[in-house]
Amino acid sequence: MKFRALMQDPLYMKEFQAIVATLTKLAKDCVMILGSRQMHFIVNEDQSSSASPLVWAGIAAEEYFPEYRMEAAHPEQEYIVLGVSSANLGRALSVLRGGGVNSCKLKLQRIQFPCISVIASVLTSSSTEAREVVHDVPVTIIPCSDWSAYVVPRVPPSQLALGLPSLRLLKSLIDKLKNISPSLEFQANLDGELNVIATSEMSTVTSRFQKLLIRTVAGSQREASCSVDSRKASAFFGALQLPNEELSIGIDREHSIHLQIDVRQDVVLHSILPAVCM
């Protein structure tokens, strides 16, 4: 069983760190699924607090890693599946936020315990030579007999999906609306309009976004709506550490809302907010 990956582009290293930092704010632990061409991080609801939603990130190896090698324990296996403390991994990668990082290696190895070694080559202002900053993050190797509990989630179907250009505005809005109502209703229509509604015994507050890009339409649906837990919505938006401003919101009527942030073409952060009974 072997895994080794190398990052060299400063922007890609910061994006990778921001993805892990987002997961760190949602749960203490996460699952890493290392494939031959893709890496996934998954935060299941049972690994997080009751207020956190299901979140996962898919990263195509060729996007971030000029060198990427994975060998499973057996030839017939397609993955290596690891359990890891997202907090520990986040701390190890925090060195990538600063300047002067030439490269960062991720390496699965066994010292006294299985671990992902984060090895950053850093230039300091006091020296012309790079120094290595090494963090060994303990991991649990999940046997293939348990893989069925750690399958990468599927993106749910959406009757209607809209693109929202201002993630920051929606994040601020939901942070305020969660104090008004325990649930939020998202309504979307073919006119490119998204309404976010919070209802209490005293009032109903509707926030309207107009002239949005329509990304998906299923059949002849002209509108779709779904109510979700306001705490879960707020937890997702409050955890985001990515600089991206664009967000896609897909509504599966009465079932769920799918949130998607395309960091790059093949680097995507997802979340599913399940519907709540009204």
Given for the second form:
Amino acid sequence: MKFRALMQDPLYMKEFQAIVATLTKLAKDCVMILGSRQMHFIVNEDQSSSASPLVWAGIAAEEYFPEYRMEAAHPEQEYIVLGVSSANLGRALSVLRGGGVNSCKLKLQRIQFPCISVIASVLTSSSTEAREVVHDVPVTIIPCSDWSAYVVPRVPPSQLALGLPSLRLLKSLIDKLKNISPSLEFQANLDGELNVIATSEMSTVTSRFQKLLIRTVAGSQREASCSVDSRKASAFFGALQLPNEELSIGIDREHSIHLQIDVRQDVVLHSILPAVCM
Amino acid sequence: MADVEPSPYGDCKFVARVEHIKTLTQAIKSICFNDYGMLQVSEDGLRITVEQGKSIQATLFMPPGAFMEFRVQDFQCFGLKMNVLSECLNLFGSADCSLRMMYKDKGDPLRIILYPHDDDDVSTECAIKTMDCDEPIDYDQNLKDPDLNVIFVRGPNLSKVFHELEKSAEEFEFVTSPNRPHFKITTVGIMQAVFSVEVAKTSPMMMMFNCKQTVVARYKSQQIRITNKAMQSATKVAIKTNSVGLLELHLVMQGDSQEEIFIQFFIIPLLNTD
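Would you generate the structure of this protein in the form predicted in complex with its partner chain, following the form predicted alone above?
What follows is the whole complex; the chain from before opens it.
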């Protein structure tokens, strides 16, 4: 079993760190699925948390890693699946947040325990020589027999998906709306309008977003709506550490809401908020 | 701003628009000391009254001139929850918004729509449940006396004076008089320490001083402190008291576009029990 990857671009290193930092805010533990050409991170895959949503990130290896090599435990296997503490991994990558990092290597090793070594080459202001900052992040190697529990979630089919150019206002609204009602109804229609509705005994609050881009239309109906847990929705937005403003919202009527942030081509953050009864 | 409804004002008994909600939001926050508020609208303007027992009352008043648009049919009066109203005005945080208010008829919700100035494609509407309206106590009639003590003070200065007073004290004693001390507030704190602030009528903090009689009265400090939030945003305050010490604090809050919102507090004095 071998895994080794190298990052050298300062922008990509910052983005990679921001993705992991986002996951750190969502859950204590995280699953890493290392494929031959793609890397996935998943949090809350069993949806057992009532407060934190299912979130996963898919990263095409060639986007961030000029060097990327994965060899599974057995030749027929396609992945290495690891369990890791998001906090530990986040801490190890935090050095990438500031500038002055030449490169960052990720290496699967077994020292006294299996771990991912995060080796950052940092330029110090005082000397021209780079120094190495090493964090050995313990991992659990998940055997092939358990992989069925750690499958990359499938993007649910949306009857209607809209593109929100800036998630800033939606994020701060949801942060307030969660105190008004435990559930939020998202309504999208073919006029490019999104309504987010919180209903309580004393008030009904309807937030309207207009002139949104229509990303997906399936079926003949003009509108689609779904109610979700407001705390989960707020947790997703509250966790975001990425600079991206654009957000895609897809509604699978009565089933779920799919949130998608395209960090860049082939680097995508997803979340699924399941439907709740109003 | 996008007009979403086909005929916005057709069947509404009250319709109003405010260009910048900052001052109104501050004013409402400053009178949220109790949950139930009484809203009264007439040709004279909009009034929102909050009371706590028979000891303190605050009324926010916005004349028609403070609105971009103000239209009302007859006299409308209903109750609502103040924290819901305040929450609604804060939905876009500190972002500058304009507001539209609509009320159809008795039993219907008060609809408030916020439009952030920096984003034309977003708006939020709150439909706030209304309740039957109680009649607020009329304290004004007790302060029509020609022998009233009236003092006009600069708002931020008075706020500072209140702030300097002993925080642990349960009662404040106010003295207003044509003779010295012209204006004095005394508190008795823990360990019976006496602390007082005295302001002469010649102080630059005084904009007008017209006291006809010496009035000494005590008030619960908790109630005086209720006026704090409003005091900090006020440009000027009129302090009025009659011979029994009924205290009126009438404040003016001024918005950036010079629109004025008034808040009137009435505080009942503590009666001597000896």
